[in-house]
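First, one chain by itself in structure tokens, the form predicted on its own.
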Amino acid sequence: MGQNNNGAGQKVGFVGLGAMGSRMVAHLKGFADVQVFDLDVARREQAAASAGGEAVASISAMADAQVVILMLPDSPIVDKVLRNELLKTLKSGALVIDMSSSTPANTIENAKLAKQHGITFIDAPVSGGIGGAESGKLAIMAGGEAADFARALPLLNRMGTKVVHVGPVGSGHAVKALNNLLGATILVATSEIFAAGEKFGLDPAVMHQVIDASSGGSFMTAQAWPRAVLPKTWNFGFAMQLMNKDVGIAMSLIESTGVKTVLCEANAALWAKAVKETPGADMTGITKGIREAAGL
């Protein structure tokens, strides 16, 4: 595949094929020459098939990649993959796009280290959950130099419909963490309101009909309620542990700014407690816990 000026035909590595990455990479089919890697061999094979690419047994097999996309669980794993593997593997001039939910300070440091190797590192985390990853309609918030963002944009446009350059490197991860803290706070508040309504005697499905179309409506009432709360499956597809991680990143960021928060602090404490009590639960497990505490 010869590269054209739309960014198509590049050799692209994709590392991290979990619930999100496995769906995102499929949108690169026919657009890029894709190599995929995950520690899980079955995931590698499935992703290679869906992306029309090649499953590789190690990151070192991506030596010729012009771009490598990371979709990994947390900052320590991103740091390890970049510093121990990619910086020793990629050629000068390569671009690394971290689409994971990482810590902004680590991202800034990773960009500095990558630059010493002649490699560009930008952040482009996502929002929109499994549904957005499946449909290619994610919101993507990118941090980096304008020229580096422009270089990444054709690939990002394959996976998202709302791709925004939010500022210098690290800015994407900052916006992502703050967004998820806001979402987590809205989820808890919505859970408390629905528990109170149900205790009063309201039908949760009828309440949902009204609230979702009113000023109290949100992403949570539009997505989480019909998918995981009303049917009581408690399986939205985003781990409570991951939400708690993002809440922690956002609270550290807020602390560094000196902004005083009341609601966000109380919310962060609730998430930390919920993770201890129900490790391994879905994020909507916090709603289940609020219901149970209310005697529902």
Given for the second form:
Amino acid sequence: MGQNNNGAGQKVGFVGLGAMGSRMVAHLKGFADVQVFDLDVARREQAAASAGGEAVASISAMADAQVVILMLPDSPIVDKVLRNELLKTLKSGALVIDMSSSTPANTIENAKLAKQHGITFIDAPVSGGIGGAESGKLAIMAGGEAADFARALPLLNRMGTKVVHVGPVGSGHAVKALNNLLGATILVATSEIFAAGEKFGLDPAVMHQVIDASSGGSFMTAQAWPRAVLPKTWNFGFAMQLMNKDVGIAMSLIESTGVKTVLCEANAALWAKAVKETPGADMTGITKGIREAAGL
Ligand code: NAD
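Since the structure above is the form predicted on its own, I would like to see how the form predicted in complex with nicotinamide-adenine-dinucleotide looks, so please show that one next.
Now the complete complex, all chains and molecules, led by this one.
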């Protein structure tokens, strides 16, 4: 595939093919010359088929990649993959886009380390869940220099419909964590309200019909309730552990600003407790727990 002006035809590595990455990479089909890697071999094979690309057995096979996209669980893993593998593999001039929800301070450090190798590192985390990843309609918030953002944009536009350049490197990860803390707070509040309504005798489906179209509606009532809460499948597709990680990143950021919070702090404590009690649960497990505590 030859590269052209709109960024098509580039050699692109994609690392991390879980709930999100497996769906995002499929949108690069026919646009980029894709190599995929995940520790899970079956995921590699599936993603290679859906992206029309090549499954590679290690990151060292990505030596010729011009761009590498990361969609990994958290900063400790991103740092390890970047520092121990990518910086030893990629050629000077390559661009690494971290689309995971990582810690801003680690991202800033990663960009510094990458620069020493002539490699550019930017952050471009996403919002919209697996539904947005599947449809290619994610919100994407990028941090980096304007020219680096411009270079990444054609690829980001394949996966998202709202792509915003937020500011310097790390800014995307900062706004992502703050957004998720807000989402996590709304999820807990919505869960408590629905539990109270049901205990009062209201039908949760009818309540949902009203609230989703009213001032109390949110992403949670629009997406999580119909998909995972009302049918009681409790499998929205976003791990409670990942949400708790984002809440922790946001709380550290808030602490560093000196802003005092009441709701966010109470909410963070609830998530930390829920993860301890139900470690492998989906984020909607918090709703299940609130229902159970209410005797529902
Ligand atoms: P996931 O756990 O489903 O997928 C992560 C993938 O990374 C797994 O397939 C795992 O095998 C792979 N992996 C782990 N360590 C690796 C390594 N060293 N090398 C290669 N592969 C490795 O997670 P996800 O839900 O896809 O989330 C990915 C990121 O996106 C997280 O940072 C998360 O917070 C964020 N996010 C998730 C959602 C969502 O709704 N699921 C939404 C927005 C953002």
